[in-house]
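Shown here is one chain on its own, the form predicted on its own, set out as structure tokens.
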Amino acid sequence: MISVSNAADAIIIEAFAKIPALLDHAPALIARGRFLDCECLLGPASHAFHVSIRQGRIVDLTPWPVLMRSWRFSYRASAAAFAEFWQPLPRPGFHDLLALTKRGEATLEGDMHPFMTHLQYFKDVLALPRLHFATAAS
């Protein structure tokens, strides 16, 4: 079980855990992804999973740290970047995930080649809790 220091983090940390079903019921992004084949650390910053990518389909979500399992990046934003970011229309700044990392809410770490080879596709699998977001903060 996940120790949450509040309720906004465990929103935050729920809505993120249900990307890999949000995922399923999108091929046309499953689609776009299927070159990519990665393991990764994604997520809230103090409740990052360990994400396992395998032709575009998230094969395994496991919150981190995670004993011996390795990642070739990781992008880790606040809970705060996360709530704005998955807005129906979130401010300037909190739209996108390089605009994130450039207002300093968010780190990229790591073998940077398929995050940015995939960059559209990580944008679309981050922003997939959006539609759903607002519903459930409220």
Given for the second form:
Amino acid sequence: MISVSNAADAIIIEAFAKIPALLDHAPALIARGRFLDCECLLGPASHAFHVSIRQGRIVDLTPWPVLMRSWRFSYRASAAAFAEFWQPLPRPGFHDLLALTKRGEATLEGDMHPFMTHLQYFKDVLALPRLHFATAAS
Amino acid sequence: MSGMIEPIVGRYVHVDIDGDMHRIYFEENGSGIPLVCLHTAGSDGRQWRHLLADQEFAKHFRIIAFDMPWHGKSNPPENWDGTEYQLTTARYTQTIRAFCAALQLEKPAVMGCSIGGRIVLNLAIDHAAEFRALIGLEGADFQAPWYDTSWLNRPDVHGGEVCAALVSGLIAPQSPDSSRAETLWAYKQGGPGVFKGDLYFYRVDGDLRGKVERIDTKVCPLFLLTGEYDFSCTPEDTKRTAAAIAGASVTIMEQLGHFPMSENPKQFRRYIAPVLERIVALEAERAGRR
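Right, the form predicted on its own is done, so what does the form predicted together with the partner chain look like?
Then the entire complex follows, led off by the chain already shown.
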């Protein structure tokens, strides 16, 4: 698994925390998730977030762990993998959530049902920082 | 331009496949060497529309793309009782041979993508003398699975949405948005369980490891081309396969994924044109010897 420095790790965590605001400005994506209510764990493996989704909007994003809070599925990848995934033109193998799981850079666990019923939604939500990440990281 | 009519013509041919009559839809354009194109699992022949409409290629090739039974405009056979559709190696091989025989194609070249890329290897193993050349796109003797296919056909998950969402990641990020959307649209339109049934061949029945060594490229030339962004059939899978086949040509295509002909037709043309030129040259050499 590839690794990055702590400073780079902090940039990934910061970018992740901005996803709810980015989603708020993506009405078509919210509409695609309009039937989705879900608790899940998303983010860098070492600093994941508990994410609450209601009708396609992220209404809460809190650093994990949270005492006795349930979740249905988790998608966690190395910080370095997110850094690659968020490049404007990601390298082969780093361009898709399931490409990352296949190459061992990410893990997908728990009840797959909400993830699979809204697979393109989650792919697009987790790709939201791509537009801004390269600028922020440079 | 409004009113522009493409040169592609679509028709139906009745084909006896293992004793069952099928009404098979195919599209074609051009004249010359028959070139039969095989679509990917869960899609249909529309994937080939850019190649079919290419007037340069059509000068030398009769380009033909057909919809496999259960796909596109080729309905299931009339005697289908609703049992789960499942494509096997034998069934797929026989479908291609029966289609070529029904159209009375003389030693066609066959180009297939994904499952089509896998089956051309089986054609090369068992029926090489029937074909002029074989082209496998995104093909290998085996590739490691990366998802559970049971998600593709269950009543509590939208089949069209999940099929398209799964394969969306196989498209290169450089591919134009409109071509990406068109490629995924076919997956959203597939019949229930058809993509999953195709993958029975890919995942369970069609493991060709230990068999491709038997391919004799002197009997039929074999060209393998794989996109660098294909993480289903990776470039490493194709290179490993080609390394076991003496004389096989292998090309890794930049800025392309699992659906080269439909996700980025212009980029694909850069890679397929030299292959088709080579097949024309081989044909000229053959004619010179006669």
